[in-house]
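What follows is one chain in structure tokens, specifically the form predicted on its own.
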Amino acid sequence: MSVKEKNKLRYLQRYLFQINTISANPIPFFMSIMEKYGSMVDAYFLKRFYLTTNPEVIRHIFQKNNKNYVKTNRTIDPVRDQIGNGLLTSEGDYWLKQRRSIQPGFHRKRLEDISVTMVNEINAYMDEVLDVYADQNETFVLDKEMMHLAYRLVSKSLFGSEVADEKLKMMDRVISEGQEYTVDLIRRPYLKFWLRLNGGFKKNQENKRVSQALIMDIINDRKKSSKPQNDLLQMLLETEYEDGSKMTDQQLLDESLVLYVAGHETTALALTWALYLISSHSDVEQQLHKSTLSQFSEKDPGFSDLRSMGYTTQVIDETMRMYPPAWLLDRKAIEDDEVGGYTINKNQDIFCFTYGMHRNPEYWENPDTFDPDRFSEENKKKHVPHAYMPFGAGPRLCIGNNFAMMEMQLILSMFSKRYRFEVLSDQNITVQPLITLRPGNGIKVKVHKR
């Protein structure tokens, strides 16, 4: 081989090293160009992207010209071919149509008693699960138990009391293989090929196939009974449209997947990125034990004290400011289109860098610090309009924000009221960007009966 052909050679492999290394975690390199050319850089990683932290530019974007503007191909088509054609992947009239119809579903009487069913499962986690880890003085990986209990109740919350732990358990294992594969394609397209060689791709077919057979069986035995359950696939099954007519079984079947997917993961990281800055941080631990002490020491919380809960909020909020579940959302615009002095062409990428929004100084005084007090009454009104979006912004809001909160507060006061956490030393704690924002070696923890 000759000396040309040699450096030919190097500088691929060089190449190539960095595609995967930002590739299997953008965040530093999304980071440094943020910090080194501003809040808006025309960016260039396989293919050309705008990077914004910016907040009127995400305002412009997400609620100002939001109809110029659609998820990206290349993000969202993986995730549709998934989990189907729901709230979280449709697009215009018909993303609309839907989202007028559902909304109304998630009303106060709906999530009272969503509450209830949440309380007495996360009640029987603590007696089966936390307490047995406790006694034992056992270490466990925090992320996968936050993921087993999301699990059980979105389960629970979506499809009743009625359906069979095996098969909700099955579910949750071929969904959750069908997301890593779905963000594997995502992240690197050029496995595409191999995935179809190895066996990858068959065995997410005949996944996906389980996961939507189950679903479908659970839908067909609930119209079948004549015990209506006030649970979100009732809410679905009694979603009307403007003509009278209802959804369809495909419907059905893709915005259940949706809420099942949407409500499972985001929680569960949110939850696990709390436990690790409580418990790394003794003065909020024990202002957090202390107010949740004073609010329920004879009883357990419900959705009547949810709005009473400052603290847990405050604490829940400046989690999600760290450590977004949605680090990263992505639009492509439909025409071109200017904000604040730059052209957007036709088709352009805009990747809107929540993470790095969440933690830019010019927004957050201190941002790497973990301070729940920002979220207090009097500093929320000093916060810059559109700098804080963990449950996106605009139209396209989450559906399920209030849903989300209420899981969060009711888990995190109950588990507070309990237990103290305690991070393992010696741990490297790192980032993992997929779809969501993991924990990317797991976290170590044991707990601790108060």
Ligand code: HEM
Second form
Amino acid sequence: MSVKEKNKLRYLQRYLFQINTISANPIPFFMSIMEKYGSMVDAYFLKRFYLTTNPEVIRHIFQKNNKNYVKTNRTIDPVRDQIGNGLLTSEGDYWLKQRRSIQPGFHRKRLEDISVTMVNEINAYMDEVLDVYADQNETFVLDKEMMHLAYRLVSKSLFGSEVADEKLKMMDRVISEGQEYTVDLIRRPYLKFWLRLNGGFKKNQENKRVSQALIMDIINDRKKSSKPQNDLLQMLLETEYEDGSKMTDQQLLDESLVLYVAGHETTALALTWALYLISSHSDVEQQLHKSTLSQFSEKDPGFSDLRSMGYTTQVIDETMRMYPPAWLLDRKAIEDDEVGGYTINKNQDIFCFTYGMHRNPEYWENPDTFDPDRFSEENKKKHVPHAYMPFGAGPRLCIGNNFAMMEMQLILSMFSKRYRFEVLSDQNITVQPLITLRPGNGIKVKVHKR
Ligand code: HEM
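So the form predicted on its own is up there; where is the form predicted in complex with the ligand?
Okay, now the whole complex, with that chain kicking things off.
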């Protein structure tokens, strides 16, 4: 091989290595280009795109001119293929009709009823799972456990308590396998052909069939039941369109699946990162324990306490600043547009890099320091407007934001009253940004009773 050929090969190897490293974790690459070129970057990686951490640009895309932007096909098509055409995956007039009809269903009284279900489930989970880990001084993987807990809470909140646990467990299994399959396809679309050959596609089709059949069974049972319920499924069944009509079975199925999928992983990850940060900051850990004990020494927290759980809420807000579960939101321009002197071309992708915005020193002092006091009522007034958006923004703002905040407030305060978590020291905690921001190798912890 000639020297020229050898150099070419080396260049190719280095290029492929870079693509691999960047695909595995694009955050350091994105952070470095933002640092170098500012908050709006016209970038190229396999294809041309804009990357932005600029709050005004993001506000323009998500709010002011949101009608000109849709989610990109690369990420949303595989998700739609997997979970159907529900709130998260639909676009245009159909999405608007669904959103307008479903939104009122997330009202106060429903959340209040769901909070009772949640507190019961959290207590059961602590008795059955965490107490056992504590008594046996056993190490476990925090993110896996939080995923189980969030599944348990979302399925009970969606389908109530009449559904057999066996059915819910089977649903957890097939839906989470489906999610892994979808994430794989989004990250490595070239696997599509291979998955057809190795049986992965067929297995996924079967998982989809099973999850749809399970949910349809639950829907049909509920339609026949005369027992009043106040869960999310009931909310979907009662949803009425402007002309007085109700959702079809297909719509009920799609929207249930969307709530199920969108409603657990993000919350589980926010909780995982919160417990990790709390355990590594003893001052925060002590203050949280003190504040929950002063409020809830004699009782469990409830819906009416949520507003007064100031410090717990600050810890959650600060966690989602540092580790926003939805770390990157993507959009594609339908028509040419202009914002802040930048031209966005028709069909161009634009990535709103929430993680980068939440860690940008222009908007946050010492952005890599965990400091829940940033979110005290006093300090919130000093925030740069729109520089914090863990739940998105504009008309497509997360519909489950109050539900998620309530769930996290209840869990953190109930955990903090009973336990102290210990993150094992002999591990390297990394982030793995897939669709959501997961810990790279899992976070190994122990839990101790107080
Ligand atoms: C910490 C927890 C959560 C986080 C960080 C989160 C974050 C987000 C974000 C950023 C979006 C906007 C996506 C975009 O514009 O591209 C979104 C949308 C959505 N979320 Fe959440 N979410 C959480 C919990 C939940 C829960 C508990 C539910 C349901 C019970 C839920 C249901 C949805 C749905 C249905 C949408 C689509 C809304 C629409 O487009 O109209 N999320 N979420």
